[in-house]
Structure formats: C-alpha cells, structure tokens
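Here we start with a single chain on its own, the form predicted on its own, put down as structure tokens.
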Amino acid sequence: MTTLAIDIGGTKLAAAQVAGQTIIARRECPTPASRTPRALQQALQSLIAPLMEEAQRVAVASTGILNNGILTAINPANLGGLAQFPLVGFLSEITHLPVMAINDAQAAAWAEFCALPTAGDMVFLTVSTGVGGGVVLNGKLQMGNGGLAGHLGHTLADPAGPLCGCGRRGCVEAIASGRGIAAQARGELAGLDAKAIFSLAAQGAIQARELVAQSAQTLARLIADVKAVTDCQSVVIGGSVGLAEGYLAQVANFLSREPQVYQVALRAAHYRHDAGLLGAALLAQGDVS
C-alpha cells in the first residue's frame, strides 16, 4: 500500500510516495514566503499532484501542533499566517483520501527509532527554523493528550535571554534555532540568515563562530536536562542546523563538559532530512507500538 507523505516545515515543503520504509518518488519546494492559507494550499496542490497516482492514504508531518486536524503552534511566528489552519480537512478535500497528521519532530523521532530500535529509549531533537523534539520511551512514541509532548525547544535556557515567539523569554528555540541565531546577529552579520552565518563561521568570522557555539552549547545543556528527565540511552540530532557540518561535534564537545550522569550517546539523524516524511508514513501504516 502506497502512502503519500507530506512534510511541512518552516523553510521547505516536501512530499513523497512511500511504500514500507522506502521512498519511491520525492519532490520539494520552498515554503511560501507569504505563509498564508491560500499560498500553502496552492503550493501543496502543485507539490503533490504528480505523486497522487496509486496513493491510498495521506500522512502529514508538520511543524506546530496538530489537534483535531487543526494546525496551531506554541510559537505562531514559525507558522506565519497559518495558525488555526484546517490542514487535515483541506488535504482530505483535495486528495479524497484518509489523512493522518502529526507534528514533524514526533514523526521524525519514530522514523529514527525504527531505524535503530535496539537503541532503547530515545529522544530526537531537530534544530532548524525552530527547535522541536520527539520522545520514544519503552518502544512507544510519546505524543500527549494535546499533541504537546516533545516540544523541548520551549524549555527554558536563559531567563535573561531573548524573547521567544511563544511569549516566554530565553527558550532554547530563541537561542539555538536558525531563526534564533539570525535574530541575535549584530553589526556586519545583521540581516543574514543562519546558513550565511554558518558559512562565515567556517571561514573564521568571530561573531559567527560565537553564535554557532552558543547554539551548540544551549543544545548540549538541553540534552543534559533531557537525560535527567527521561534517562534515555540515545539522542538523535536532525534539522538543517543540527545536521550542518561540524555542529554535532560542537554539541558533543559541550556535552562532554557536563557531569558524567548527564552523558548520553549522540548521533546524527539516519534519515537526514527525510525523517519526518518516513515517520509520518510509518505511523499511518500502523507501524507503531
């Protein structure tokens, strides 16, 4: 049975035909800059049209929180004008197929767990436009009654830190995410996005290196907290920032400075940027404990 999997992120939209754990065909496009319902609808229709043939269901992994088919978020800035968007209803209408939707980091967590189930209890962290997460304990994906479980980017990192889009001050997301890195840039770096800042950091630019290091240190401290809360055996890192060259090594270096009790195995996402697509497909197929 073929699943049409869709991944809705703050930077890109991706879609794929998935059979089992195999991606048969895949397409992607930038997330519409206007972030309006109409723009998203048009982009999704164009994206999935060539992949509709033979699909028997739709599985969506999306940034934000999916509750009763409605897309919302702790940090509405990551959605633009898409807060309260009836995502499941819209996709059901245009595909005439059953639709299952879940948070993208939760979906990715399940894909990564399925890739290495012997890893035991596992936490997935994605560092991209925002910072999200997913938790698998005792072989079960934790989602929570309202879909909130795993939103680790909104734990407190610095009470005197920058204001987060969720309304709190000093969330991990406000410091460590791509959006957070760019927002803290000053002087000659002001106005640059995270990708440009990472490029300058690789060239030795001092402020750029400091911003990247601050992100990595903040994530390492979050991982230590996560270890204390879940006693997980592994933490998997994904996302455009998390998978950037050299970033995971910096996170590991900062984590190594924490007391031994907070140490945990780190690895890069096995499925890289397709973890959300595959996780949503696996969940729709019923491959979940």
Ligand code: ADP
Second form
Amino acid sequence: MTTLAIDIGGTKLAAAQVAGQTIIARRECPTPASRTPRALQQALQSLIAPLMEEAQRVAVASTGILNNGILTAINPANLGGLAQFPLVGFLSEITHLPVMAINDAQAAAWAEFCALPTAGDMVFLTVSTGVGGGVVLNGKLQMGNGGLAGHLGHTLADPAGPLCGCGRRGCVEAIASGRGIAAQARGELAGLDAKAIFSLAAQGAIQARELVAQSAQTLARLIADVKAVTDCQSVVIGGSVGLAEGYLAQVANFLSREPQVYQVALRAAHYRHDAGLLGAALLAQGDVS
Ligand code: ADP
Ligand code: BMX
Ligand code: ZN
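Please show me the structure of the same protein in the form predicted in complex with this ligand, now that we have looked at it in the form predicted on its own.
Then the entire complex follows, led off by the chain already shown.
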C-alpha cells in the first residue's frame, strides 16, 4: 500500500510512490503554461498513470492557495496564467481514491519539521519559481483559515521594486525568486532563466553575481522579519534556487550583518527537492513525526 504524492510547482510537476517516509518511484515533467485547466489536467494524468498501482490515497503539495480542494493562485503568472483549478475534484475523479491537497511550502515545512522535530519552532522557505513559506509552531503546521498562512514571498521587500504577479509592488518574490531573478536580467542576460544566470554567476559574470546576491540579501531580510514575527529556532531553505550551490552561504552572510536579535539557525532542506512530496504524503498518512 502506497501514497501517490504529487508536487505541482510553477516550473515542474513531480509525482512519487511513497511508502512510509520512503520514495519508491518518482517521475517529473514540466508544468504546462496555459490559462485553461486542460493542459494541467492532461499533464497530471500522464504523469501519475505509471505510479497508480497499489496507491491507497493521493496527497498533493501544490503551488498556490488550497481551500476546500480548490487551487487558487496568489500569483497566477507562476501557473502560466491559470488562476483557479478544482484540483481535488479532478484527481478524485481520475484516481477514484481519497485525495488531500495543501500548499507546497506548507507541505515541505511539515516534512522538514518531521525530519528534525526537536529543532523547535521552524519556518521553511522555498526559493523556486516563486518564494513560498510554511510555518510550524508548537509542533503544529500553520495553514490559516483560508490556506494563506506562510505566504512569506508576498511580504514587502522594496516599495519601489518590480511589480509582483499578485498585484503588489516590490514583494520578496518579485526580487528573490527564480522568475524574479530572470525578469530583472538585462542586456546579455535578458531572456535567460535563473539556472543559466546562476551558472554565469559561478563563472564570474558581474550582472549575474549581482542578481544572485540581491536575491540572497532580500531573503536574508525576510528571514530577519520572520524571526521577529515568530521567534522561530530554525529556518530551512529549499527550492532549486534555495538549494543552488553557494546560495545558502550568501544568505547566511547577509543575515549575519543584521543585529543579533534577528539571528536564527539556517539549514538546507533535509529532503532537498522532495520535501513537498514527502510532506504531503506524511500529512495524508497522518504521521506526526
Ligand atoms: P518549482 O518552482 O516548480 O517547484 P524548482 O524548485 O525547480 O521548481 O524551481 C524552479 C526555478 O529554479 C526556476 O526559476 C529555475 O530556473 C531555477 N533553477 C533550477 N535549477 C537551478 C539551479 N541548479 N540553480 C539555480 N536555479 C535553478
Ligand atoms: C507563489 C505562490 C505560493 C507558492 C510559492 C512557491 C501561486 C501559484 N503560488 O508565491 O502559493 O507556495 O509561489 O511556489 O500563487 P513554487 O512554484 O515556486 O514552488
Ligand atoms: Zn506578491
């Protein structure tokens, strides 16, 4: 008996067969960009088909806000313009299994808390297509009344900064995320994605290094704010930008320049790129730690 775990991100869809805390099989494909749900439905259907055997339940970690099984984007640009999708209804229909779904960063926060439950209050931040967050206080994952809790990427970093897809100006996400980094690239870097910009930064390209540093500095300021709000004992970083070589060290360096009261233990996600998948599975299985 396994849990079919699905992670819907702004860049990639991942699915896995999970037994206990172990991933037995895993598949991945790009997230389709379309304002209509059809493309996402088709991509999900073909992604999960080979993993359905023996599945007892479905657990989804998805970018966006999950409320009553409906996926709503706070930043529709991260889902190819798709703003609303009946996620749980669709997956129940095609799998005939019980389906639970929560926000991707909230799910990842739960997995990371379970990996180190003695670490105390914890905040997870994913720096990926967007910037997402999940908060675990007193051993409880905070989801909020309508699923919005932990959306730390949409706190203000710079009132004069770039417009965010959520409608606000200068959100952390608009500056620090993979999409945000790419959108700010100019000249010879224009049109490149964050992965390519990170490679050029590693080769010493000045603008690329500045974009990466600006992201890391923005994240460090967010972490200081998070410490002030939650007094958490640790902050865990995930996502492909967050886990990129050298990124966490830059964040730690910028954070160390803030006053002592804002200092907090920083670590990379124990489950790396699978934290969302595992967190959703653990929540669906009812595992507490
Ligand atoms: P998702 O947002 O779908 O969960 P990821 O966590 O992989 O997916 O984040 C996607 C973002 O990370 C994209 O902006 C991509 O360009 C960037 N990215 C992917 N790999 C790397 C890498 N090795 N270094 C830096 N950025 C990366
Ligand atoms: C956005 C928002 C969050 C999500 C975060 C990280 C949407 C579609 N998503 O802030 O709900 O947790 O991105 O998502 O509004 P990812 O795609 O980068 O993993
Ligand atoms: Zn925003």
